[in-house]
Each structure stands twice: as structure tokens, then as C-alpha cells.
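Shown next as C-alpha cells: one chain only, the form predicted alone.
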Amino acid sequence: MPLPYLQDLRHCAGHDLDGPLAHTRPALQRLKAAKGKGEYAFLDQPDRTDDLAAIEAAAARLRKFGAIVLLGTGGSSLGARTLAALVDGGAGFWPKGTPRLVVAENVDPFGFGKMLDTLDPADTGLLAVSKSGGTGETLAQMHAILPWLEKAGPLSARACAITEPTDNALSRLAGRHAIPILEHPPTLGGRYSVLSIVGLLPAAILGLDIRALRAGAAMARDAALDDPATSLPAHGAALAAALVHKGKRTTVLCPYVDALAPFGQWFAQLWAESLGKGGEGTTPIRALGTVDQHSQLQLWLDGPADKLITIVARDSRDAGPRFAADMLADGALDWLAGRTMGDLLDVSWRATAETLARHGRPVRILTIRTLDETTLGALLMHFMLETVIAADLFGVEPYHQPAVEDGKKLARAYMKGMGAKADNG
């Protein structure tokens, strides 16, 4: 069965690929050897079934909410963005009688209060996710909102919380208030587990068929590990590699869909945390056709040559509105006479790759027919794929983030501070 995605290098074709693609094999060959044995867990994900059970009987008793609060950061809810985007179209525009996925990521005290004013506590669910337990941004989010939750009714019938299986603060906390807590794989990594039940049931309670998002995964991912000649993922982190050497250390991944907006925050996560190490990695940018011809073009394509930029596009000809053929009598608009609005977003990205190009800039495109479960998946298994791959290549380990954590232990510090001052008067 063809992958429900091309990939097109034709816009890089003057950076020899030849020597980083050869040196992609040992990395593919460990993956290969690895897949279902739980070394490289993000692997194996595809393929689990024992965990569907619990995740379709956690999403039909929080699916009966109009809305669904999700507490967590990062890769514990950037996956979940990324999946809702296929709902809402990534614009928050929620069908009649799906749960509307609410994400609380930060702890802004104004935005938090202005969520909480705008929902109903009798008709909030709410899902809590930690890897590790310990977040301290989610405990607080956890804190502030179970006494406004708690008015509605017993919690153990609203709420849920995804941890590992450790006693730590976020399962005591849950336990303290009989929250059912479903099992973080312990193993898999938070910007790796989209495919995990961390991805999974947000995307379950809004419908979506999530055997289809592990089975494009898997497809991508055995389309991936046999040899680099054919190997998407391997073509696109030797592309990386040879472009570091050239100065290109910044990477744009540039969809031209709306529901892939997510898609772009989930990827810049993945990329920087995983490979910004000891000095290597490049530097990712989020960006959104066509609105970002409106406000980076100008940089990617006059300002410092040190980019690679992807271009993820849908098949949109003939698609959405027709404009009107007396367009003909204005001609600033008899371009668009008799043309659809998918049309033009067809053109706009087409000729933004041409222009890039033109101008001497490494272009990569990557084409969907649809944007569907399947599809998500498997672009969501290439870039896991594609940035494991990477690391190799760039001598980094892309499983941890050791420099994050001196920031962690600095703010825990400026808090207890803080309370003293407090203490003192």
C-alpha cells in the first residue's frame, strides 16, 4: 500500500545527499533491530493493542461533556493539539456535538481565570497529564481547578489522570480525590508519545479513529527502516545534516493546511528539544501558508541563507468556493475569475517554492492527497523517525533534555524566596 504522503528534493538537488545518506544505515539498522522489543518505545506504538480498551472506556465517560480541560506542556499536550486540529480544523472551529478540547498549558493566572469564566463546571470533564508526575505548571493547574470542578460533583465521574506508574505528586494528588489514573508508558519520552494513550484519548473523546492514526503510523514507520535509498525519514535527516555543514542551521516547517498548524508547534518541540545538544541541532521555525508569505517570505528569501525550508501541502485544486467570472471586469482580480479558493492556495504554494528556489534556497515539499487519520499518523511517525535519525547524524543522544532542568530547579528556588519575603512581611 504507497504511503499516504510523497516527499520532493528536487529543490535541494545541488547538496549531495550521498555521504550523510550512507551514514543514516547504522541508525536505521538499530531501529529495525529494535522495533518491538520496547528499546525505542515511540517505536512499538503502532502496533499495541492491550491499551485500546482502557482508552475507549476513559473517552466514552468523559466524551458526555460539552467541553474537556486538558492540564499538561508540552509533549503531554502538543500531541493532543496536533490530533484535534483534524476536528477543529486547528482554528477551534468544533462541530455540533463534539467535545470542545480545552488546553491549559500555561500558568498564566489571567488566561486561566479568563477559561475557567467561560466554561460550566457541570459540563467540564478534565484530563491531567504528567509523565513524570512531578510538572509543577500542571500541579498547579491541577490545584486550582479541583475545588472549581469539585462543585459540580464527585471528581472520580469528571476527571482522569495519565502518570507513570510511580508514586508521585500528580497520582497522590489524584488518588487523594478517586481520579481514575491511566499508565503513562514509563519508557516513552513526552514529545514521542502522540501515539501513546497521551494522544490517543484526547483524540478518542473527540472522535477520531485512533487505530487508523497507529496504522498510517505503522506504515510509515516499516516503509522507513529498510534501506536509505528509499527511506523518507533518512532522506530528510541526511538533508539536515548536509545543510549544518553549509551554515543552514535553521529548519522552517511551512504547511500549507490550517489543520497542520499544530502540527508545527508539535514538530518544533521534537526537533529543538532533541537535538539541541552540546552545541548542535538547528534551530526550528513554525511557520503557515499563506499567511507567512505575508511575514517571513521576505527573510527566507532576502535575509541570511541559512535555512532549509519544508513545505507540507494538500492536494486543493478545484476545492472550496468558485470565484465569480465577473471578476473578469476588475483587472487587479481577472486572475481569479472562474478559479476556486483552493486554486489559489494550490498556486501560492507552488510558485513560494519556485521563488525559494530560484533565489538559491534548499526546498523541501511534501504532499498529501487528503489530511486524514492515516496520513496524520504517518507524518507523524516520519518526523519522530526523521529526528532520531538526525541525532545520529549529529552525535546527540534525542531521548532527554538535561539543560532544561537548571531552569526547573532555579524557578523552584525564586518561589521558596518568594515565601520567605512573604513570611518576613
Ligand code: PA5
Given for the second form:
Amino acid sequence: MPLPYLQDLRHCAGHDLDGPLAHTRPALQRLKAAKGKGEYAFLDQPDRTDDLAAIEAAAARLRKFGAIVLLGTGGSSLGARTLAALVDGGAGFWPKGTPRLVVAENVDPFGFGKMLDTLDPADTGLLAVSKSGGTGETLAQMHAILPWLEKAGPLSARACAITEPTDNALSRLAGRHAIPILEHPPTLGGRYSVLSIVGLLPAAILGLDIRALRAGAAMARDAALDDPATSLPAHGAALAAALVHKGKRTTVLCPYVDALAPFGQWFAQLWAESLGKGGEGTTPIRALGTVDQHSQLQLWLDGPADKLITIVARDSRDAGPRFAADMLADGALDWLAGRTMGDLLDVSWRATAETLARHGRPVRILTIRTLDETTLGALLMHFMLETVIAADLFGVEPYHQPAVEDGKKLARAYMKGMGAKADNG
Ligand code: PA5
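Show the form predicted in complex with this ligand, please, the one above being the form predicted alone.
What follows is the whole complex; the chain from before opens it.
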């Protein structure tokens, strides 16, 4: 079966990839040798079947609610958001009969309050996800929502927690409320967890084909590791490294697909948190075509020449509403007459890519025939591999994020200080 996506580096031809590409070989060999051995847990998720029964049973239990609130942040929420966009198009257009996934990542009291005001606890299920079981935001949300949800009945029937099998704050809280706990694979990092129960349980609740997601990922992984000369993620990582040598330290991901907008958020976290270490890394920018043609494109074309722009485009020719032939009569619109909205999207990304190339800006184009579970699984695996191969080229460890701990410690200290002030006041 052919890969469900293609990578076109035609507009990057001026950047010599051969050197960095040769340096991707050790990483590819290591990943290939590790496959199936549990050493890099994200690599082995696509082949798992042992967790499917538990995922499907929990999904069946939660699917009967009209809305599912997912509490989690970073790697514990962005994968679910990305997969859910296959159902709601990334813009909240939920089909009738499918539960609405409401992802609550933040602790903005105004947004959180509004969410609770618009939901009916009797028709709401809860999924709390935290690998460590100790993330302050997720635990705070959980404490805030449980009394509200408990009014509607026992939590054992309407809630579920995913966390690693340790004695942690989330598992203790879930235990106190008889909330079933499902296991977060202990060796799998949050931002690499989308193809585990972390992404697949929300996906299964929404009725997505979780086996196809894994099959697409397996296909992309095997193609990437089997032949270093044609490995698409290795070429992507080599391109990033080649551009860093030329001072290009910003990477823009611009899908021309609404349903891939959350994919951009997922990618930004993966890339930033995995690579931004010891002065290394490149800065991810999320964008959406055609919208950002009217927002950021001017900067990409004529601002600092420090960017790689990756366009992701789906075949959209002939798709969607066809514009009326009488538009011909209006000189300003005659170029649209008789064409479709999909044609407009198609020429837009092609014209943008070509214009960027003419301005000497490197553009990579990923094309997909269709956006379904197989394709999305393949794209997710592509970028996880590209990230860890790039980490090897940059000489950084992609699976931890030590620098963010300092801010967390300081926030706790501030909070304690606030408590003392309130007591005295
Ligand atoms: O990728 C990561 O490891 C992080 O972004 C985590 O996913 C995020 O900090 C949330 O952590 P946890 O799942 O432990 O609550």
C-alpha cells in the first residue's frame, strides 16, 4: 500500500541536504534496531493490540454522554484535540449523535466557568489525563469539576482517569471517588503518547477507527526506517539541520486543511519541547492557509529570511460549492466563475509555495490525497520520527523538558505566599 502522504522538497533544492542526511543514518539505525523492543515506546504503539479491549470498553461507557470533558495539558491533551478534529473539522462542527469533546487545558477561571455553565452535568462524562498524575493545572481542574459532576450521580459511571501506575495525586483522587483508572504507559513521554490510550480513548469515544490510526502510523514508521535513502522524516530532519547552519531557526507549519489546525498545535509542542535545549532547537510557528496569507505571509515573504515553511495540502480540486457562472460578468470575480471552493484552496497553496520560492524562502510541501485515520496516523508518526532524528542531529535529548520545572517550582512558592497573605488579611 502506498504511503498516504508525499513530501516535495523541490523548493528547498538550494540547500545541500547530503551532509546532514548522511548524519541521520545512526539515528535511523538505532530506531530500526530498537523497534519492537520497547526502548522507544512511541515506535511500538502502532503494533499494540493488548490495550484495545480496555480502550473500547471505556469508550463504550463514556460514549453515551452528550459531552465529554477532557482535563489534561500538553501531551495529555493535544493528541486528543488533533484526533478529534477528524470529527469536528477542528472548528467545533460536531455531527449529531457524536459526543462533543470539550478539552479543558487551562486554568483561566473565566473560561472554565463558562464551560461549566454551558454543560449539563447529567449529560457529561469526564476523562482526566496526566501521565505524572501531579500536574497542578490538571489536578486543580479536577478538584474544581468533581463536586459539579458528582451532583449528577456516581463518578464511577461517568468518569475515567489515565495516569501512570504510581501512587500519585491523580490516582489517589480517582481512588477516593471510585473513578476507574486506566494505565498511561510508564515509559511513554506525554508528547509522544497520541497513539497510546491517551489519544485513542478520546478517539474511540468519538467513533474514530483507532486501528486505522495505528496502521497508518505503522506504515509511515516502516517506510521511514526501512530505507534511509528515501526516509521522509530523515529528509525533513536533515532539512531542518541544513537550514540551521544558514541561520534559519524558525519552522512554520501551515496546513491548508482546517481539520489539521490542531495538528499544528500538537506539532509545535512536540518540536519545541523536544528540541529546545542547550541553545539548540528551532522555533515552531502555527499557521493555517489560506487564513494566514492575510496575516503572516507578508513576514514570511519579506521579513527575516530565517524560516522553513512547511505547507500541508489535501487534494481539493473540484471539491465543495461551485461558483456561479454569472460571476463572469463581474471583472473582479471572473477568475472564480465556474470553479469550486476546493479549486480556490488548491491554487492558493500552490501560488503561495511558488511565491515563497521565488522570494528565495525554503518551502516543503506535504500532500495528502484524503484526510482520514490512516493519513493522520502516518503524519503523526512522520513528525515524531522527524523530531527525534532532528534531536540526534542537534545533539539534544528529545524525551525530557528540564527547563520548565523552574517555573513550576516558583508558581508553587508564589501560591503558598498568597495563601499566607489571605489568612492574614
Ligand atoms: O510532553 C510532555 O511530557 C509534557 O508536555 C506533558 O505532557 C505535560 O506537562 C503534562 O504532563 P502530565 O501528563 O504529567 O500531566
